[in-house]
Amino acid sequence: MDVAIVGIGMHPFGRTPALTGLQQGAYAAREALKDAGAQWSDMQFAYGGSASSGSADALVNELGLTGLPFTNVANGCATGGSSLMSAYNAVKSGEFDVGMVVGFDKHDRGAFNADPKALGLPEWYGEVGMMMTTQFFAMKITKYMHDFGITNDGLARVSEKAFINGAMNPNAWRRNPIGLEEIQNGMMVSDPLTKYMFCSPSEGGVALIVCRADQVSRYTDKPVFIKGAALRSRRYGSFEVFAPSQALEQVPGPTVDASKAVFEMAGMGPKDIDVAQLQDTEAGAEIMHMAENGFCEDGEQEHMLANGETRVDGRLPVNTDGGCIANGEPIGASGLRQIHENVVQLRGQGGERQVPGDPKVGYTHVYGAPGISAVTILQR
């Protein structure tokens, strides 16, 4: 049973001290259901997760007590992704013919600070300052530059870029373009990261429609079809954030395993791919994740951001809703956003951000602690 995405809906990212996650989670249900023309009690099941604004399930009270089954979903910043792939399965499987895909989040300011306990880690491991995940992230891309060549330069073109789309996506939170020299010269958090290369935890909600293929007429005229979705976890001997050790011998990462998984599922490969949406917790996870995904070689990204291969009019379009980095990131959200996202291109309603060609085919990627990967292809 084929599965589609018929109603999209969202709440800016950003800061909006006048709602709470909860209420911000609402308004992207409702819109959502406003473009699917279907009402709250038309939905037989809803997925969905929060980390900072209590559970999702809570929806409930704002949408309408139709007794649904509404299952919570935690997954790190995965949360988003494993969310759809529940919803996707639930469908595909022949239980449900419709339900709702929601993720919101209201995050204090400062970068997230985990409990090394909640981990089951060491306390020492918080003390050195690694549950900071800025200090993981610079780590692990500073290893990545000295092996495969990447440099300052490349790191500052995805946040150019980044700042770039930001500023024509009305949803977005950084709406402000920022040149090459102000993100190199800006204050260094971790070396060699600094302010501007990093997303920053903020606040917004995203709700997704999804039901049989059979049955989106009933829905819309513009369905947008999931042809794939995969999780993995890591395996030992990768490179995770969190991880208190590392192996003699490493392994491919989780998104490694995903994108082969759902490329397979798919019958495609990265090159059938027009627009794409990858984890950029920060500049390098981007770079990182280009290759992992299967999207290039590995140090393969220098040359592509110097020719502007990933810009909305490149090659291979890259984030084009200004990623994390432009629009924060709302744990329970992110990687709905990034569904969102690629609805919108696939649909041809980018306004200026569109993707030329006529894209079809679109990809998202998440990664989130303690080292979990959801990916997902769509179709139209």
Contents of the next structure:
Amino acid sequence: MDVAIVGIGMHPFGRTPALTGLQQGAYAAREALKDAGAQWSDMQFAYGGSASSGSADALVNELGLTGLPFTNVANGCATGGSSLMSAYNAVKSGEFDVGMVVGFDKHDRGAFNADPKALGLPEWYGEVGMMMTTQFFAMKITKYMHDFGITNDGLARVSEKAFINGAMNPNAWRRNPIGLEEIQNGMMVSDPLTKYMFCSPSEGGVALIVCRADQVSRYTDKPVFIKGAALRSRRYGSFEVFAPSQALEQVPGPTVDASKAVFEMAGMGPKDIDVAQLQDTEAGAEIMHMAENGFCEDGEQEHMLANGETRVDGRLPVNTDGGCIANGEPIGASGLRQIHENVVQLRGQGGERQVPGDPKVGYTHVYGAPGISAVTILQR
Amino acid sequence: MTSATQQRPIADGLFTWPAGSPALLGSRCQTCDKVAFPAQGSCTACCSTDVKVEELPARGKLWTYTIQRFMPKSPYNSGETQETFKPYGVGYVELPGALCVEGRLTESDPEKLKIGMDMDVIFYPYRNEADGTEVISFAFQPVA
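What I would like now is the form predicted together with the partner chain, since the data block earlier showed the form predicted alone; can you produce it?
Next comes the full complex, and the chain you just saw is listed first.
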């Protein structure tokens, strides 16, 4: 059974002091139901996730106690992608006709504060100051720049594009363009990455209604079909966040594995993709993920960025809603934001930031601790 | 080190201590020969539990690095305050025949760090406990 997304809803990302994370999730859920012209009582199941705002299934207290099976998903930064994949499989199997995927979060300011014990790491690792995701991304891009000739200008261009796109997205957190020079001269967080090159923990909620393909006309005349969804974790030898050591011989990371799997599932290749949302925890991550997902060779990114090829009007628009850099990262919702944006783009509802040329196929990719990646391909 | 100063390693089994020339400790899988650090009871490559603890090489090459510019939140515990915090280098050092180990670097000027440069492991007092006991940790230092 093919599976489609027939409704989308979002609570803007950023800071909303008046609402809890759960309330932002409920807002997104109501928006998605409205978008699909559906009732909460129509939902036969739900998958949801939140890292810092309590159990997602507490949403039933806001939306109504209908008795539906609501499963909490907790899979780090891949929580949204994992929730969607669970819903996709639930409908694909024929067990359910229609249901909801939802994610929300509300994090404290500042870098994520990881607990070594929760990740199976020794206490000393945090005590000496190595339990920082920011360090990992900085070290990964330092090596990548050394090996493949990416420059600081390339890094700054990714952030510049993110803020330009964010300014065109009413749901984004950062809505002011920032110039290349200001990005490069911003406070250094972890060399070579300045504060304008990192995403920050934030708040927000996203909900999607998924439905079996032969029933989409009940809800929408603009269905977007899930052509593939894949999740992979790290293999021995891939260079990952929170690793006290690393094998001498590297193997490709979970992004490469998940990407190959999803293209095979969809019967497509990178050339078929019209718009892509790629995990940009920081500017370097977007650059590396362009190659890891098969959209270019290692090192090609430098001239692609210089030529504006990943801008909204470029050859391969990347992170058209401003990505994590302009939206921040509410962990439970972040992966679903990417799907939301691709549905907006494939429906032609992107307004100022609409990708020209009537895009038909969209790609999403999340990556996070401790080395997991979830990808999807959507087609209208 | 004066005889009056008490010292303890930051974690047991992380490196040989006390020792004349201390060394980091890893575990080598007796089935697939892969090395893990810190030493652990099973192999992360092949799932075997037949592992042997061994001393890791003291010198290697810098594989990648960064500088931590702001003071991390807890569980960071260096005895520093926001006022006394000093940025520090962090990197992975490729230890030949073993693996790459992540550690703090004694150098925090990025201009003085280069991928591929030789680094030695050192052991040093990382912080003092309330009773004056020195907590010993490891770091990597560019070879002069």
